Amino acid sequence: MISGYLDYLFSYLEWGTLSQMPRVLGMMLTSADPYFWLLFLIMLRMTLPAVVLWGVNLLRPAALLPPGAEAAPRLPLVSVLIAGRNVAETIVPTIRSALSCGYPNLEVIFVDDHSSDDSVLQARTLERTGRVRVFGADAHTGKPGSLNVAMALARGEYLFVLDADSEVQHGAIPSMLAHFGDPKVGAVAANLRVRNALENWITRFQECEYALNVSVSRLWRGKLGLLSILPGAGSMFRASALRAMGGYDSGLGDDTDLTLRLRKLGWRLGFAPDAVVWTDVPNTFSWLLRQRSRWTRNMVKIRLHKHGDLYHPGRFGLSNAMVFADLFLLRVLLPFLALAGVVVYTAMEPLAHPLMLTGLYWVVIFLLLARLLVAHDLLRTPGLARLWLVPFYPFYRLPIRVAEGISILRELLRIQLWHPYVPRRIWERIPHW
């Protein structure tokens, strides 16, 4: 029985079924199945913004240029803030990439979060350049606390926060500064690209994922004022805006928290697609699942608990409410609805709709391919050699969605709230919602 059921499942992927697609599409468009239309609306929501963005670039490419670029300051001092713990292998290349990124008026400040390796010694080999300062903390305070120390030491008009295992591409800083010609812009996100994309199949899939969910998504979100996060791996802030908020919350402070606090104060957030920062991604699936579980849990912790009031358009504006609603729908509600649908259909009528499921699979693959081609055309990522992964991409995402769903449930049920990225002594001093 099991072997027959597996044969049935794999029959969904048979290329021969493509010859029946006209009939299958007719069945799909006339279907009264609410689960099918739910999935269709999800796919439409995921695909339409990328297609519209491609059309805008085709017809009016100037519309994608940063606002206020003509009035952007020329050479203000930029402070590059790096916080890290046990990063001896990566800190020197990271600092060197900032020094050689083509922007002359910058300083680099590295705050070591009480490492047990020789991170401080490695970083101090670059202090002789006269543009690097290194501070070694005598206690582990976490990344937010270390960045607050770096901010206190910074002298720049703009603060560029960079991860200790990332590298800045030449020309990135001027690309971000162009957005600050608009005085209402408080921060700008860089375009994160996968540095170790060719390491194995897991990193290749993540290159595709970053192209869709980081590069293209942030490009259209930035244009509509709906940017949801400023990544800690590469973002630039107006120093006055960051200092007015008191910097990072050293307890429940992360990239999401800082983004929401800026949005609440009315600052505009931008995205600079030409400001590329290269970062390494997990190269094992267990590491990847742990990373995504932590990201998802923090998303729930910050958005639903600490900043649950953002849904109120009268208090914080329509854009904040739209960002909140969109992320809640896509990241919290829909995964559970999709999972419930799979369980119900498998339990009640597992063999009832083979052609429908086959057609739905190929529609998903077609739309995914279209989005990746848009990403490549607009931002030259991912490489075209990665397109062979498209038929397998849904199966790569499935275990990630399951891990994220478990993390959401654990956070909502308040199971093991503490995470080691926050030092225990700090965690015990802060309120938890």
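Rigid core (definition): largest C-alpha set, two forms, superposition within 1.5 Å. Keep in mind that this is a model prediction, so the values were computed, not measured. Positions refer to the first chain, counted from 1. First, how it differs from the form predicted together with its partner chain.
- Comparing the forms between these two forms, the C-alpha position of Trp37 differs by 2 angstroms or more, with the core used for superposition.
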Contents of the next structure:
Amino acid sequence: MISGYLDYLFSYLEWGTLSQMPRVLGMMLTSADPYFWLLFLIMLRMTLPAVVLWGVNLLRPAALLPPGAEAAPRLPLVSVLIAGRNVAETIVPTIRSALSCGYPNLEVIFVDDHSSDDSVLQARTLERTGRVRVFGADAHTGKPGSLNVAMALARGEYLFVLDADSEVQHGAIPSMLAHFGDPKVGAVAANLRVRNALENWITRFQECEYALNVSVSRLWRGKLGLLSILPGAGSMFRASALRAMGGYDSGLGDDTDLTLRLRKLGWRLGFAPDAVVWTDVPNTFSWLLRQRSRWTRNMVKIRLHKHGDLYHPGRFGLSNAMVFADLFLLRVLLPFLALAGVVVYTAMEPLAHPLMLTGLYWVVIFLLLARLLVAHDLLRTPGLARLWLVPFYPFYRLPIRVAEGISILRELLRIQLWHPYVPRRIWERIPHW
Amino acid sequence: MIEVDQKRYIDVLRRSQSSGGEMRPIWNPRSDRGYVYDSALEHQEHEMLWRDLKNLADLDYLEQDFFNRLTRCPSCGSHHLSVREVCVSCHGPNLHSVPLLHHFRCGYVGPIHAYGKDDHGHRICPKCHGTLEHLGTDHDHPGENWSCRSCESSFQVPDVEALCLSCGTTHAGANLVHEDVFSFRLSSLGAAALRHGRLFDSDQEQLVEEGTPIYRRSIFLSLIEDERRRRRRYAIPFGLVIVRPDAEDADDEDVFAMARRLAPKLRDSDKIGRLDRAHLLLLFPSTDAAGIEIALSRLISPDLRSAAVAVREGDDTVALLAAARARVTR
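Given the form predicted alone, corresponding form predicted together with its partner chain:
Every component of the complex follows; first up is the chain already shown.
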């Protein structure tokens, strides 16, 4: 009995199971079982926007073009705000990239969050350019506090928030400014690309993820007014909008929180695919898991707890309700249901649906390949040389999904809410969402 | 040394002796240097006295001690300077500094004047309208920001610039000229010169103090430098020991007696030198740390205090000797 069951499990590893894919697809589409429809809907939601985007790009490419440079305000002062702690190795290249990105009227403000290394000294070497100001905070205040200090010092009409380990590509600032020709636009997200993609297989996978979840996803979300996050690594804000809100709130998830607060106030958010900001991603799996775990906790904390009222269409509009619903279904409910279903159907009832897991695997691979090809066709990322990673992608995602699931449960059950990202003395004073 | 200089130097030593053995600078803003050693002297006489004091210190008749540091204009040498913070952009001095406050609860950071006050005098956060009660517990002061009223620049660290009130030029703080001001004390050699009524000019006298085996301070310092160079080039170690009589009120005679007692116990190649009136130095060429320990055990006696001086590569000899002197001084 046991050996038979093991044979069944190992049968998933046989290449011949690829031939089962049409059968599995047919079974899913014709089955009356709601679980299959759930899986089908997830796949549809993940793939359809990218495919539609690709279709629009084929038939009406003008619809996807960003606003032209003529729409941009005429060379306003842009303040580049960088907050960092112990970033001595990266801060100088980051500031240099901002200074040399081809925009003439900018100032760079670096706020050092009480580093123990020589970040301040390194940054001060660039102060003589006359366009860089460095502020060394007397105490560790966390990233939101440091960015608020930078905001208090900034004189620009537009504030470009940048991570201390990022690089701005030439021409990025005018591309973002072009969106501000529309007075209702409050902020614009830059297109984040992975700088250290070639470092190892972990960073290569992340390049694929960024292409799908950052570049392509934000492109269609930006067009539909459904952008739900302005990345802290590279976003530009209308200074008056940010100042009116009093800047960042203390605590975790500063960028998500700010995005949702801007949405609540009715500001439009844009995405500038041409404004490329290169950023470093985690190069070890443990670091990656910690990062994703923190992001997931932020998501629950900020999106579900702090801004849970967004779901009400009567209060903050339909688009905000859609953003909320999409996030809740896609990031919280469906992963748990899907995982539970796979476990139940493959482990508990192996004979009822033979080879279902294998079939699903190939379906996922096929759809992923389609999405990556769309991303490459639209935005030239990731490179085609990265496509060999596709068959391994589910195995890369599985531990991340598990870590995210644990983080969601932790936040929902409110277990150990504090995160070292926020200094303890500040944590004790802020509302715990 | 010509006769006139000899006579003037002896006069200076005498003047030093009559003022308690020490000539201390007196601040005088009307003088060109900003200080004088004798307020009764005219400008030219004082310049002469200043040079004589320096020369006598170089010749070991006086010991010089750091007194203070004076800043001068690099253009005209005047000490009439107005040193102030200036704008990093326009170099204007019309600045004001604004402390920033950070409210923990909502994260708001703004200049202190952006926070209003309630009836009890507590500051109110303009963002969340919460009350700021205790600095450090619910709000802090991340730093201070300077603003320029002329060009509206803002910065955390202003430039420092000096305006010379004599010639009207302005100079960055880093370009100012600094002058160390010293007080001068009569050395044992100076006291001996006074007793003999002459400076010690013969070849032998220029090496060692008259009638003693003690090398003059400047000569001994150059011997130490020679040993350091030898160690660096050929890895030949050397040892240095500081000694002084145990009695706090030891006079020149006690020091000479100590030197005479030590001299027979030393090897031919070892040397005794002067550090200051109460302290002598012993130089042990080709001697490692273990050898110094042995030498110290032989030299130790209840009527003197001694300590080995570790001279490492890159150390400043004069600063090292000052630290060693502090170790053997109670």
